[in-house]
Amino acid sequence: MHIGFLGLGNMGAPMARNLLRAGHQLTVFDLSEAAVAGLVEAGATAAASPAALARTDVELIVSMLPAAAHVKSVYLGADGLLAHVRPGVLLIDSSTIDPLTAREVAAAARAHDNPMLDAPVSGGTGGAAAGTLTFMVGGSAEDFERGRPVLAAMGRNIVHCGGAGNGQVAKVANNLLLGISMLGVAEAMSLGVALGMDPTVLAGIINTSSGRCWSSDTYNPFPGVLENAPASRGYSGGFGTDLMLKDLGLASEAARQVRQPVFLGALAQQLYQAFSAQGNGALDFSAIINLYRKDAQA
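Would you be able to provide this chain's structure on its own in the form predicted on its own?
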């Protein structure tokens, strides 16, 4: 299949490479010439703009963009996809944006006779490289089945979440919980260690007891507890604090739009915002534990 791919950042580039490995023909666009050159070297063809990409004979287009403003520009702008793409081409946006924007863009696509799926991902850069991402997909069941084989070349778990925008709903809800749960684990680990507990022993107890969660048993924020967690490499790599802050902002805004209280989410957003303001935005979000640890603040 001839696929167009827009957005070749830390997530988009490895996703695009997996489409090439699966045997698809790929035409790509990104503002970074170096990112495009890397994909061209791997076998893709470069497009000069989103409009130029849309005017090719692509059968499906995937986008992975930083924020809602970029998605609106790429899809709805005068030089955007919908102004130039053929009717019938399936559009898949894997950016993480708010559900209402996803629904707005999907409605515009339908008006142009282009089916569209919102398909944000979970699994990070490691999952993108390994092709093991989880895709949370919003759109019609028919369009989901049409897009599933392409998504399966980039991910392992492809879940239909319901109508347009529901993929973003699932992503926002999941990451809201992730941000809150990491704060809970950070607080509990810091308290236990301050009271004289060995962190590895404490984590082992939590991970076999009722406090067990992914933030503890897979991504524990205390240094040295898990060898492969960002906490054991100075909180480098992983999922950045500013990315978590962005997702909590999306959750907060979505909650405001439907008048749904998110008490813990609001507190979590303030804590990550304070941590980012201290210059820690590029650190993995599990570094939030340093707000609690006296030795880290000394």
Second form
Protein chains: 4
Amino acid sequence: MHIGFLGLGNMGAPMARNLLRAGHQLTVFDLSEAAVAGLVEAGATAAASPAALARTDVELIVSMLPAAAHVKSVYLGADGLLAHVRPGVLLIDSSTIDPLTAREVAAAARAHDNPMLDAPVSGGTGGAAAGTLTFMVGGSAEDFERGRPVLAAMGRNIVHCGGAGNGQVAKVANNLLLGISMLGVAEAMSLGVALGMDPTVLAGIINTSSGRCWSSDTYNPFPGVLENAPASRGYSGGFGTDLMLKDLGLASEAARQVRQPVFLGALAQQLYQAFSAQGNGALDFSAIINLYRKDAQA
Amino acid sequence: MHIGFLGLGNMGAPMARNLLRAGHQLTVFDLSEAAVAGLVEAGATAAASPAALARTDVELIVSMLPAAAHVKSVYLGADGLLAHVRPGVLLIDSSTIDPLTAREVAAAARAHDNPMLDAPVSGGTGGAAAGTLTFMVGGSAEDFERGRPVLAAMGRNIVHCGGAGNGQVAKVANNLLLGISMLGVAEAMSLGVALGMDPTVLAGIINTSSGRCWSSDTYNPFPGVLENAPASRGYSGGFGTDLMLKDLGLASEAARQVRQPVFLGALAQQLYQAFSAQGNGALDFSAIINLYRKDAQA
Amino acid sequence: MHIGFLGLGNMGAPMARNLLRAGHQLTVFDLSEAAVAGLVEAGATAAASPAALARTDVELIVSMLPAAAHVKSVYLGADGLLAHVRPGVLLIDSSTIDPLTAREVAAAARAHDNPMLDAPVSGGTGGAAAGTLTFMVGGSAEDFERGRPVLAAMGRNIVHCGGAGNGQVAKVANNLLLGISMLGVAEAMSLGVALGMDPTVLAGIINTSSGRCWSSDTYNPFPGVLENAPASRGYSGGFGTDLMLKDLGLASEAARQVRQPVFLGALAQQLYQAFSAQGNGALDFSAIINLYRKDAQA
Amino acid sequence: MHIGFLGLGNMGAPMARNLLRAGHQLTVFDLSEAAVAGLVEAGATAAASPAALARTDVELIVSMLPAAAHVKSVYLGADGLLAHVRPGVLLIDSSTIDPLTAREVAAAARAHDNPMLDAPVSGGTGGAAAGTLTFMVGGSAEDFERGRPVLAAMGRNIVHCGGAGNGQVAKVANNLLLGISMLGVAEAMSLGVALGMDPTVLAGIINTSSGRCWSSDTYNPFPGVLENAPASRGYSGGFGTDLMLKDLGLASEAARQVRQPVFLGALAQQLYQAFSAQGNGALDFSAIINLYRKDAQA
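What's the form predicted together with a further copy of the same chain like, now that we've got the form predicted on its own?
Let us now look at the entire complex, which starts with that chain.
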């Protein structure tokens, strides 16, 4: 299939490479010439602009952009995709943005007779390279089935979440819970250790009790508890604090728009904000436990 | 074995019955004559006071009391257990109290040459009746081995958590995390549904993603998501809001004593407090989701 | 002076009338024909669009719009003010918007050789009608002096806050503190009364102690403490909960943009959000005390 | 008048000296011999124990102790004041403790025919030395009138707050609000400055607007805004962070006992806790602004 791909950053570039590996023909665009050159070397064709990309005979377009402002500009701008793409071309936006903007863009696409899916991912740059991402997909069942094989070339777990925008809703809701759970584990582990317990024993008890959660049994923030977690390698790699901060910002903003209180979510956002402001934005988000550990502050 | 048992409430009575069923000889005490009569009918002998119980030839004493004040009074009071019990008798306190009081009582017991275990439980009245409780046990390894067979007559999962007080530490840390996780699930589910997602689809995604936790996959607070959760039977049964509130109070107080911040835990305590003050203290703690659901408030 | 005025809502209309009363010639625009007709009857001239207004010989333009999106559209839109206004005309935006947007618009104005002031107000519709508003003004000292006489026709207290955007900064910072202080007073009064104190005695003590604040001594949220406060007339009139919610949203968003934690501000926003979601958005914001008072919930 | 005084610490010693200066005869007790010796040198008589003090012919006893446990022990202990004091002697406890304990002790005193006042102070060691303390007094109107002249020898502002315990209620409620207001000012000032405003200009605007409060206009936490505030002398002197932390602990514990939510109060407690755990417990509590200021962390 001839596929267009916009946005060749840390996530987009390896995703695009996986589409090439799966045998697809690729036309790509990015503002960075170096990023484009990398993909061209791997077999893709460069387009000079989103409009130029849209005017080729691509059957499907994937975008992977930093934030809602870029998505609106690329899709809805005077010289954007919708102004130039043929009707019927399937549009898949894998950017992580707020659900209401995703729905606004999808509605505009429909008005142009372009079906659209929102398909944000989880799995990080590792999953993007390995082709093991999870895609949370919003859109009609029919459009989902049409897009699924292409997504399957880039990920392992392709989940239909319901209508337009629901991929973003699922991601924002999951990551809101994740950000809170991690803080909960940080508080429970720090308190237990401050009261004299061994962290590995405590984690073992929690992991077989009602406190059990992914942040404890798979990604425990206390150093040494899990050999392969970021906590045991200085909080390098993993899911950065600033990415968690971005997602909590999306959650609290979406909550504001639908007038839904998120008490713990809002406090969590402030705590990651404070931790980032101390210069820790690039550390894995589980490093937030250092806000609590007196020994770690030394 | 001849065992003494103090505190025959909703938890203590079925625990004591399981000791009788296991073939132990039991001498019991409670302020409620009706509670004592029930156990006597089942084969136990009544003692007139903690002191009287302590002066029998019991080899081991189990207590199950409401709060730290009762534990201090029963063990340390002028006419309490320590003033009358023979040296060497093993003392097991299964009450849920703060770790520092547990350690204070254990130290006093040691000074009387009485080994002591703190052994709070999880599993609720259902687990107490079925003999499937989890015991989180603090004390020396030797004392733990000595107490384990008796605890095994009342529970299924007997976990050694380290030295004196660590059973309480494990419980308070786990329940702190549980109280936070449940609020996190409540926020994520409420936000997702307010943004248009189906609650069962959303729970399914969370349960296979990084938001996965016991409060979502085993005890989901949204009605209808899990057939057997309290949420699907009007939040009856289960673990009461006021019990969660008590445990969060223990957590924040223990945190205060060791000067450990628990930001989300303190906010969680206030939210359960507000919910209880609205008259919901007897509902299962997962009903806290009604603080967030506009539809549920109608 | 010939002045243009855009935005004739609850605040803008009485402000415009005060300019007429002061003897200024007025050309006005609003999307609502009824609002325009009211001002025309009072002596103003109607313009058909912002562009048409800009093309008259006005020497100064005042705008009073609901939110940042309207300000950007009216000033920066393809058919907006900046595209049509003569260089040198002084622009004064009295809308309450985020400081960064205010600075973006001011920079665009400067690029058109139009000096600009941001001049949000406090004082409510009562102050707008009486001409007793406070204006918090950002912009150069020279521009401030030029705009001051016009603002003085609409307000009593005209405060220069520094460069462009600083009027918005002052308002957002003050109202962040106000929203927090009111909750602090609500908690202190509710706790004191729950512990058995008379509310008027307690307020009297606070007002002569270190808890003293405007929310206690001038606007006490407990009914009956201050005869003229909204609390003593069923929380009608005053500064609506939804307006406070909007301002806290501006504060937390501005904080996010400059990576500044606002722990209490974020929690305050959620509490007003919860109160608004219960149907109380139109009540004066001091009604937030009803989140705390058990007696008031009956 | 012959007065007994127990507790000659940083606050108690200068208070006792002021009673001597006013011409009263003083019998004193403290566990510290040095503290007692200081007062004896100034003219007081030493008592060997609280019981010995109680058995003299004192007409009135003042106590100034660190916490509720000391108050219970000194008044209610087997060898405490109530077991030995003559009926009719007026007891005044100026310690800062929780209201429920204050009421419990007052009820026990009444049962011994001893009238009692709770009379916590504000004003710090400076006010104690200068005799300018504020006393917040709980007890009957008659007992208040009887105690007032003695209190007036130690303070300037003697406020009757209602029945037994209400002095403590007033103090805890005021200081809850103070702890919150200070954080509100810290957030507003930090946000304003991060957004580019001059701190003195911003404080000036707040102090004439609805954000006005003692923490802003009298005790502003931003360095340089108020020449005489602790912020302008490195946060030395003043009201220590750990004292604020103690008072917020009393507030949240009192709130727990009457099942009253204090959302911001609980979060404030955690923030001062975190700041104290970083080693800042001895700094004036307004130093909490350093949790927010990026520049100050360098």
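Since this is a predicted model, take the numbers as computed values, not measurements. By rigid core we mean the largest C-alpha set that fits within 1.5 Å across both forms. Numbering follows the first chain given and starts at 1.
Rigid core superposition, L195 Cα moves 2 angstroms or more between the two forms = Superposed on the core, L195 moves its C-alpha 2 Å or more between the two forms.
Hey, does P230 budge by 2 Å or more at the Cα between the two forms once the core is superposed?
-> P230: C-alpha displaced by 2 Å or more between the two forms.
Interdomain rotation angle between the two forms - two rigid parts, degrees | Comparing the two forms, the smaller part rotates by 8 degrees relative to the larger.
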